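In structure tokens, the next block holds one chain alone, the form predicted on its own.
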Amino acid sequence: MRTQVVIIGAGPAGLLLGQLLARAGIETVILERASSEYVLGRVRAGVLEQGAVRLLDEAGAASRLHREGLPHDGFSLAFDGRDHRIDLFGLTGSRVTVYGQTEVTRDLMEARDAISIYEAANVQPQDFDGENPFVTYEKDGVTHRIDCDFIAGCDGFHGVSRKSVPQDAIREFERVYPFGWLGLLADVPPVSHELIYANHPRGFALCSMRSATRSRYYVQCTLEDRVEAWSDDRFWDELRRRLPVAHAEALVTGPSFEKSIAPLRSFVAEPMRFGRLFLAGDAAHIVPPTGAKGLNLAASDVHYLSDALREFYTEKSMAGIDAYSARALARVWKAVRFSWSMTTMLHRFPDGGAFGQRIQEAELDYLIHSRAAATALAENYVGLPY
């Protein structure tokens, strides 16, 4: 088989890239090691920047998002027992949309205009340092080969794409945080119509949602914590302790249908292009979810990469391809900085001590009393321009 672009990974990044390229008349094949059911079962972030929404519009996969997504014009910082609203729209003229990643993935699957091959085992990108790359994979015990012009690695942090790059050709930057997030999903109405980020002596908490009837809540936990040690009752009790009284009293609880612990890390791999292999999304970078940037960064990578590939096929120009890594990384590092800043400001660090706590308090106080500081926060939260 031959195609123009092979995309490894059928998460949102791979599906969005494939859809944008297909609509531009560029042939693609998407290879995914897992089943489509498994991919749809992943529970991930759900706060979309306007840039990501525009890309989904361009991909022809945003009609349900516009019907069911929840536009948010602000969010709350809760500390010292009080709520302090950050007026995103008033400060920037932009808003975000709450819409679950699972729903984005489903919409892209349903809109898919090209070939997707699921349960493709032992996927291997080959010869991407030359002009004739190809990808091999196994399906039903048979080895297949796809020749192509380019390979896009959208297969996540643990995928094969980045691991296929020679170690001396790539540089990795990482910060592992000394805590995790214990998350719970329940079919209960959200405690607030906007997100609440809470800084509390017992640790960080986040009140989020997937819809008007499905809530997503998190509490900071240790890396040694285990899900089995947290009953639903224990989780709800701990969440109440970390929220202002009005929210704690309004909290509607119910049985969880998903509970998990996620460690937090910042990670960036440079560059994001190796000959005719590109990295995009989690294959190239990971951010803590505090700033709601993971899915949005994947979308911005896809924006730069799809533009570069369209330019190559329509104008026979390598300019966009040559600039892809630098363009993507410039935005990636700003989002990494913002996510690090939010994480540092809102969490309790084991070695922070009294000094660290006073710094957090000063920063939070500055944010709510300085329009300039609040505007900088809001600009980053709604998404910097592509």
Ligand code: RFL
Given for the second form:
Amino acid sequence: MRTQVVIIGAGPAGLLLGQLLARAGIETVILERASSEYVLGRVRAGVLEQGAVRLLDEAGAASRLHREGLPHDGFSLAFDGRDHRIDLFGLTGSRVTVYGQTEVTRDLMEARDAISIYEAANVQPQDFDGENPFVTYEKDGVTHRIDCDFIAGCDGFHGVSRKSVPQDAIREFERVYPFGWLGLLADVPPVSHELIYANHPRGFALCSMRSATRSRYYVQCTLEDRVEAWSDDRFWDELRRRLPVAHAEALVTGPSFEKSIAPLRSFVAEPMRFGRLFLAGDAAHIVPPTGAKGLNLAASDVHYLSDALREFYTEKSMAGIDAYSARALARVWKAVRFSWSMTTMLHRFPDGGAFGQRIQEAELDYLIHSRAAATALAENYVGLPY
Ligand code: RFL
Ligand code: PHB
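Please supply the corresponding structure for the form predicted in complex with the named molecule (the preceding block corresponds to the form predicted on its own).
To see the whole picture, the full complex is given below, headed by that same chain.
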């Protein structure tokens, strides 16, 4: 079998790229290791930048997002027992949209303009340093081969694409944080109509949502914590303790239907192109979720990559392809910096000590008293321009 572009991974990066290319008339096959039900069952991101919304529009997959997504003009930083609002719209003229990654994935799956093959085992990108790359995979016990012009590795942090690159051709940068996030999803109304990021002596907490009737909450936990040790009651008690009193009293609790622990990490692989193999999204970089940037970075990579491939097929030009890695990485590193700084400002570090604590207090105090500082935070949160 032959196609123009093989995409490995049907997460948001792979599906969005497939959809944009298919709409541009570029033949694409997406190979996904998991089943579509499994991909849809993963609960992850919730906040979209306007750039990501525009791309979903371009992909023809945004009509439900426009109906059901929640526009947010600001969020709250809670510390010292009080709320301090960051007026995103007032400071930047821009807003974010709260809409679950699960829903983005479902909308892209339903658009179905690209061919997707689920439960493809042992996917392997091959010969991408030459002119004739191909990808092999197994399905129902049979080995298949797809010849192509390009391979897009959109297979997440644990995928095969980055691992297929020779060690001496890639440089990796990493920071692992000494804590995780315990997240819970419940059908209860959100405690506030905007997100609350709380810095508290007991640890960070985040109040987010999926809709007016579905809440997503997180508390900072240790790396040794196990989900089984966290009953719903224990979670709700801990969350309440970390919020300002008015929110703690207003918190509506109920049975959870999803609870999981995610470790926090910053990671970047450079470059993002190796001959005819590209990396995009979590396959190339990971950010801690504190800045709400992971999914949005996957979208901006896909923007640069889909532009480059369209340019190649319509104008026979390699310019966009040659520029892809540098363009994407320039935006990636700014989001890595922002996510690291939000994480550092809001969490309790086991070895942070009294000095670390005073620095956090000074930074938060500066933020709420300086319009310049608040604007810098807001412009990163709503997303830097593509
Ligand atoms: P994904 O979503 O990991 O998808 C990769 C896909 O590739 C498949 N795969 C393979 N397929 C074939 N062969 C192989 N060998 C394969 N290996 C893997 C996988 O099965 C999967 O389907 O990566 P992608 O598409 O780059 O998307 C990235 C985002 O999922 C991620 O950055 C965000 O979820 C991060 N994130 C957030 N991002 C935001 O922008 N805003 C947020 O508010 C936000 N909150 C979060 C988050 C991530 C979290 N966790 C759990 C990591 C909150 C959390 C808790
Ligand atoms: C979420 O709703 O899951 C969410 C929101 C904001 C973040 C991280 C996660 O910074």
